[in-house]
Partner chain sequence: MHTDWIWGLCGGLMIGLAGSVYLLWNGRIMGASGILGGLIDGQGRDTANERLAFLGGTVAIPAVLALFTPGVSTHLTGNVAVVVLAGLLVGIGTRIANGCTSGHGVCGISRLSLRGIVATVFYILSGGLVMAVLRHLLEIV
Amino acid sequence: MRRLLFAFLSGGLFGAGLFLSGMTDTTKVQGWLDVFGDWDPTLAFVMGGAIIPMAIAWRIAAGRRTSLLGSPLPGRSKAHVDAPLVVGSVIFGAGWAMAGLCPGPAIASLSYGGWRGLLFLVAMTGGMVAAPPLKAWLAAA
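Please output the structure of this chain alone, in the form predicted alone.
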């Protein structure tokens, strides 16, 4: 029960942060990505506001074996850059630039995004469902 409560509070805090920072406003996100046009640098503060606390949290978590709620923490993955990571990153970035939404803000915008937000969420879910079989098919080819 404690774990569900913390998940609910964390999700609510994350959603509120997305809303207050403007990450659910597609025009603001596209303005951030329009580096050679009408660039809006304000989301740099959002990025810094996310990166700095996470760097501290990773440093603290590196010395722990369990979370504050007692669950085991997963080991650190080996970071390596390969073709699937690069291709996936490019596809993600292109979709983010075109739509102005990524998964978290897309879900947060369901309450006010209208049919366009719902259409994006359906397309995103379709891509997530199609990706594993496509990856397996490409690996076999």
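Alternate state requested, the form predicted in complex with its partner chain (shown: the form predicted alone):
Partners and other molecules omitted; one chain follows.
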């Protein structure tokens, strides 16, 4: 039960942060990617602001054997930089620029994003269903 409470709390903070920072506004995200136009620096402040507490949290986690609720802490990923990482990120970046939405803000804006926001979420979910076979094919190639 406490795990669910903290998961909800974390999700709520995440949503509030995305909302207040303006990251659910696609014009701000597209403005940040538009280096040849009227460049909007907001996203850099959001990223920088998010990385500071997170870096402290990783330092605290490094000194602990388990999480505060007793579960194992995530270790270093065994995966290296590989083709799926690079190809997937390039595909994601293209979609991110087209609509100005990444997964977090797409979810956080569900209540006020209208039917087109919902359509984006449905398409994104469809992409997530299609991804595992594509990834297997890419890993074998």
